[in-house]
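This document starts with one chain, in the form predicted on its own, laid out as structure tokens.
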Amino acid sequence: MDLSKASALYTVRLLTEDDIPAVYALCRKNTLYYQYCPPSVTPEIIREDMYALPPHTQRKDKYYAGYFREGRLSAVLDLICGYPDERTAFIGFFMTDVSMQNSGTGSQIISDLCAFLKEEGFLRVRLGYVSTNPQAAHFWHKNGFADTGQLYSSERYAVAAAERFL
């Protein structure tokens, strides 16, 4: 799958370990996110996330991508294709630069991504968000994702599952 075609407004490419400083700079400014989803971001956590896979998936299924405009990292997306089933794409992480939040940028990226995934043959997109984070719930609901009613507990917080049919 060629994720570079997922946006007409941004250059989309897979991120590498060389991009970790830029990803860290983008993420660390979003202190509100990490209040709800600890621990705070570190370069080591970003490196781990770049390679983390859910059960029954392979490295070829994972797209840890950056959205760039004028050479500047604007958003980060962790996408797993074929999870939890072959016709579903799973967003493991999505964050825009804080300077772009509340401007429609994130919604446009997600809208374009969903249109692209539909063209690629996917039927739905799933994700999880920290259930106590009202900003995350609002963003995902506004973008057509509905709670599934499933709630997963971790040591630090509960994650609400949501999905959008394409």
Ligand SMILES: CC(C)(COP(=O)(O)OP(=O)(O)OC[C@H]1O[C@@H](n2cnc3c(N)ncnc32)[C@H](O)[C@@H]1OP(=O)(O)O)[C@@H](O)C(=O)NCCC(=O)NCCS
Given for the second form:
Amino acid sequence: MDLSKASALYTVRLLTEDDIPAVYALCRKNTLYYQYCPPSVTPEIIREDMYALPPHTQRKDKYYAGYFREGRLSAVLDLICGYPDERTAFIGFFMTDVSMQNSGTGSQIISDLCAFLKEEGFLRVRLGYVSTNPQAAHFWHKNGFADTGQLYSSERYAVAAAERFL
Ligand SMILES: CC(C)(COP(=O)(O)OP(=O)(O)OC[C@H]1O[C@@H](n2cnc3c(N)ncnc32)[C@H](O)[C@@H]1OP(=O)(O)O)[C@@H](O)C(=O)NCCC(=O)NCCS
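Starting from the form predicted on its own shown above, please give the structure in the form predicted together with the ligand.
Full assembly next; the chain just shown is listed first.
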């Protein structure tokens, strides 16, 4: 799958370990997110996330990608194709640069991504968000993701599952 076609406005490419400093710089400013989803970010955690895979998926299914505008990293997306089933794409992580938040950037990226994934033959997009994070909950609901009612609790927080049919 050629994720570079997922946005008309941004240059989208897979991120490598060379990009970790830029990803870290973007993430560390999103303090609200880490307040709800501890621990706080480190370059090592980003490196682990770059390679992390859900059960029964392979490296080829994972797209750890950056959205760039004028060479600057604007958003990070971790997408797993074919999880939890063949016709579903899973957003493992999505974050925009704080300096451009609340101006429609995230919604535009997700809208274009969903259109692209539909063209690629996927039937739905699924994700999980920390249920108590008001920013994440509002954003995903606003973008057409509905709670499935499933809640996955860990020691520190609970993750709500949500999905959008394409
Ligand atoms: C969630 C996120 C991706 C949205 O990106 P964005 O570029 O700001 O997206 P948009 O501008 O399209 O939409 C932001 C919406 O969130 C709302 N919002 C922002 N902060 C909020 C808060 N603290 N509580 C409730 N809603 C909030 C904005 O009002 C806006 O909604 P509106 O258009 O109805 O007013 C971005 O805030 C982010 O990266 N957050 C940290 C990471 C994260 O939570 N990712 C999602 C969970 S995996």
